[in-house]
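The form predicted alone is given below as one chain in structure tokens.
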Amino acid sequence: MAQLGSGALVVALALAVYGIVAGVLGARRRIPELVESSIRAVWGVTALILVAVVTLLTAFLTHDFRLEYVYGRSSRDMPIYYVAAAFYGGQEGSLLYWSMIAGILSSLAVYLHRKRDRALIPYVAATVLSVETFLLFMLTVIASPFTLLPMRPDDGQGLNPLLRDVGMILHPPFLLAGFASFTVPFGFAMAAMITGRLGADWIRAIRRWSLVAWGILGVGLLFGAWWAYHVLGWGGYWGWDPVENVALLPWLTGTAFIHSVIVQERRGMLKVWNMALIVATFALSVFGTFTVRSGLISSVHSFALSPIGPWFLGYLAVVVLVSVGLLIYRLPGLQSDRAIESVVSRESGFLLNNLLFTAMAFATFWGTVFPLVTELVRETKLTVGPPFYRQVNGPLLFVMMLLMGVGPLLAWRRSNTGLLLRNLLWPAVAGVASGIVMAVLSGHLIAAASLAVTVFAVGTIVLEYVRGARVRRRTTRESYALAVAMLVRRNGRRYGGYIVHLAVALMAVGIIGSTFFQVERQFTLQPGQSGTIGPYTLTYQRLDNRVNAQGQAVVAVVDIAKNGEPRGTVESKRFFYRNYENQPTAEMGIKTIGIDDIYIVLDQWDENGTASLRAYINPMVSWIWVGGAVYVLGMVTVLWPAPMPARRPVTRPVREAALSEA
């Protein structure tokens, strides 16, 4: 095992290699077969990396302590899910399955474009396959993980605790998947760069791939959210961790390039912006694995710290100094085709968009590295926590959502004042309605005025899929709900786009709910006691030490009434892994009632059976999940293929007449 999968990386360092000469070579030197073999380099280092993959998935499975990697990372009691998930749960593994990722999509993207854009391919090639090149020269001389021990131990170490959760069974692929997929937008963006081809040809190319990654990334994101609030405790899904924010950066700047890049394809605008938030979507990719991989910024999501950190600081630094070098240098064949011709328009909603997203990465990036710069500069590490970044992006993304709301009424080039004031007046309404409501009930006019915001957004959105239904009515009499339908159906791209929308200002009402209306109690109970919070009465029925092959937990045993009303009963756990004794860790009891989350945290127990007890009432958090859902479900809607415009017979006085012009 261990020699079939290092030969195969070997195999691939060296192809890989091969390939970037080959196509550079090729295009330099207009010789199709080198350009044509640096092609088939793709698929062959990619292939070579899926062998790499198979034989390390084969050794996980049938426990081959021999290797050093799945000796630290497996047990022979371990579930077999979560075997297979200890393939990602290090560095090396995880650095594996960043390469497959990014190889299986470069393959397909050279695949699929070789013909169409033959000019920027070879670049494409060379690029994807100098990304490859570091990763593979680090599974093979610096973190191997297939480092043989000098005997072959009985049973493994056993998966880090943090790791055995169905969250991160899902979180860490779809997270390191969504940096790996940015690999091929970035190869043809330094493709146009290194050839010139500035247009919209390499627009064109990246654009469904961006979405791609754009995707799957937030879909990592949510997931992290979702293991982070039912597994560490403090009662929320975001806690402006240096990993969270990290892996949230690249999704900012993606988010901003993938509206951006509608300027460009529309007006021959933003050209600079698209390059340069491109360019950096795919650094901060790169900067977002080496904050987890190094352990240079503290964090309880780095499980896996290791010496490789100063490797990818290497790579990051080369990476930003040739990108930028090359974005200065193409600065004169990246100017806009045209100016903006009137604030009032869609051209200026993309650039206040780009700049509110450029603005909030720019202060998490800041607030994630401010204790290395303090410690550099005053040998005194400060730190700045969750309430800098609420009060900092806590405005940009009002006006964000504001922007969401009107954006899609602006008209391109100059819009009507008049007839954008009356579109946007129900809308207006309805927003401003919900947010005298929420104060009057609430008191809390920041709450009330994100709503109302909120809301807003909701309304223009509808409007939109209002105004688009009776238009198609007029010519086809199809029912408003077959209307909308259709009206997704030939243009996802523009409907999917407000679809995902939706889904964000869903996840704001559950952000805001859940973020100014929290409640918190703490409860030291004995068996058959009670406590109150809100109108909720938490009954402690009893305390359990359950034990399997894996460990022992603890398990607090509670039940739950509304009103005097029984509403179910929680389990509140404390899991204590074999070899890990020492790093417990948790599984909240949480139930859904109506709108709210209860939420019950097992503090500390002792040997009589009482209990202290954490219990919140978290409202609206559920929404963030259904957010999340009508977030993939908008995904899926702008990359589903667009049906083929139906052809129409012609007839014989049209092709008659067409015979006697020509």
Second form
Amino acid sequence: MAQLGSGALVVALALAVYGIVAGVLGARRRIPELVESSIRAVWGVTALILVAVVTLLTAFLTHDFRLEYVYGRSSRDMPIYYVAAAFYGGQEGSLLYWSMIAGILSSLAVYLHRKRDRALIPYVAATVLSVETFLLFMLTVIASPFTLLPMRPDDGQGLNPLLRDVGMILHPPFLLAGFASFTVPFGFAMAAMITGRLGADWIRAIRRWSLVAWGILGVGLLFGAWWAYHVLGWGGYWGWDPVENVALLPWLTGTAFIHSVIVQERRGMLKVWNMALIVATFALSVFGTFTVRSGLISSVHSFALSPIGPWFLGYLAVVVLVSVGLLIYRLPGLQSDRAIESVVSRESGFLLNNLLFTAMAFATFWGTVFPLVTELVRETKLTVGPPFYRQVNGPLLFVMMLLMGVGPLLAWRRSNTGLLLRNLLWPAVAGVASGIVMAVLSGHLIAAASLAVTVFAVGTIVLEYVRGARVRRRTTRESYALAVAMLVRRNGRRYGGYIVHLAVALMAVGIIGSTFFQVERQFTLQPGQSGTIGPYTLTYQRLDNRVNAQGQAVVAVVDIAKNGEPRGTVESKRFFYRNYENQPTAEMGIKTIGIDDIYIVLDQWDENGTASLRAYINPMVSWIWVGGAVYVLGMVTVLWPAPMPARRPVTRPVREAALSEA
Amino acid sequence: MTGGVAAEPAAVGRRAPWLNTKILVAGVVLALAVGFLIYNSMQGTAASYFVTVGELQAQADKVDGTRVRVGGDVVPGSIQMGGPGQPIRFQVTDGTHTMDVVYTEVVPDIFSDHVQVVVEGTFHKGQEFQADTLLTKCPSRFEAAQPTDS
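Next, give the form predicted together with the partner chain, keeping in mind that what was shown is the form predicted alone.
Then the entire complex follows, led off by the chain already shown.
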């Protein structure tokens, strides 16, 4: 079995190297057969990686503990879904998964674009194959998942307790897939720079691919936040840990890119900027993948030093050097077609949006690598904690929300300031009103101001929908509901984008609520005793000890009442898994009542059943998860193919098709 | 950026597109604001020294009263759990120097003898270290130990 898997990877490596040579030679010497051959190499490499993936998955499911990787991460008593999830429980499997996702998406991309973007394709193939070559080299030489043990143990070690959770089944595959999917946009960007075809083609080709990658990465981040919230037990969902930060970085630059790319499509501006952003996003994805594993930056989750760190760092250096070199070489071809005509225009709105996102990305990056920098410069290591990120990113997010409110109403080229202000009147009134109500009710000015800009942003989105629906109704006489539905269907990109904005606003409300109004109390209770936190009474019933095949769980059972009315029971758990007894893990007791999450952590206990519990009231956190669902809805709407006339079988002039797509 | 001429002359005339003064000024203002935000936050309590126990004791006078993060291993047998609701006391060592730590918050999952920890709090010379955060690192790898029999 193991030979099949490692054999497939070795052949894939050879094929990938061949494919690069074939692609480049084929394009330079204009030999279509060679180009075709390099496209097939992409498919072949992907197929071989899939063989390795299936082999490893089979090894897990059949409990083939001869494989060191399987032995170290699974055991016979684990439920089947955790056995399967153990696949990416370590770096070798994660890398294999990364290369699989990159392979599948690249194969799809070269298949779909091989006719229309004929000139770019050989270099796209060569670039994605160069990424695969690096990964396959790692997988065959440095960190093979198919290493055999000298004997066959009867049972495995079991998966790390922290990974035995639904959130952990979902979080890593989405996050890694998000990182990996930026390979395709990177491939097109490199192809555009190598060939010098820097026009609209490559931008149009990668728009959807970068949206897909950005969407998947966002979902991965949300699953990570959700997992942290119900497992890690410090009452929050985002801790500004280096590992979280490096995953956020490509998402931030990716967000900047999907906005600024619109400016290039519509107005032919910001070309250098877009190229730099997409390269940076890919580089940060690679950085994100390896930082976790390299021990370069110390983190709670750091996985100890591993041999792959220096290789990744070297690869990252090559990626950055080659892309920056190409970018400088191609600068003359990347001049803007037009100039920004007015400060009050959609162009400058997008520009400001980009500056804000890159500023956030820079601040987060700076905070993350700061210990390294200070150690080099001052010999002492200085670290920054969550307060730093909050103080820097908080005001930036505030301005961003404001801009999110104004942006959709800005016109291209030049906005009529008077008209703009008139249109912004009602959203602004709504925002200020809700801010005042909030300030009176809570007395918290920062929270009130944050809420005000969020409501303002939602207001302009609603306004956009209403205005769009009205315009449709004037000609079609549809009902309002149908008009809105048709609006979204016809122009999914724009109105789906607004749905994503709405999701951001929902999450903002959740973040405002839980950041400014969290209540925390510590109780030491005997069974039967109660404590109060806010309007809630928590009655500690008993401590259960439950044993199952995987290990045992200590469970505190707590009844919750609000203003004396019983509202149900929660269980806060600590798990002790076999083989990992000194590494307990937990599942928080969380109950959502109205807008509040009652969040209970079982801290310590003794034989008499006395337990110390830490309780939090986390207002509005559930809105973050609702926002996550809306984010996915918005993504799907944006990506859903529009019913375009250009899709009819009749061949229409290219220019017209291109225009209707814009 | 080279001062290339716009391919399609726009209404404002033949100027390099990025030389729009207002935009440029706005960009510079924004960059300065962000720089100030970062600088300002660094000055506050946000930044803390990351030291080993030995380094901390060597610079005791200098860092007295400031926030520090101290990394080290938990001294085996030094953990006094103190029962539910009471502070935990333990010692952290870097191999040669040792320090007493008091901690009252939630104990992290992986907390036992020998574990690598990072404690954070305000350092006061000559007193027990009052930690308000306690981070643990996974002992060695993110997986169980290798089999010892061969």
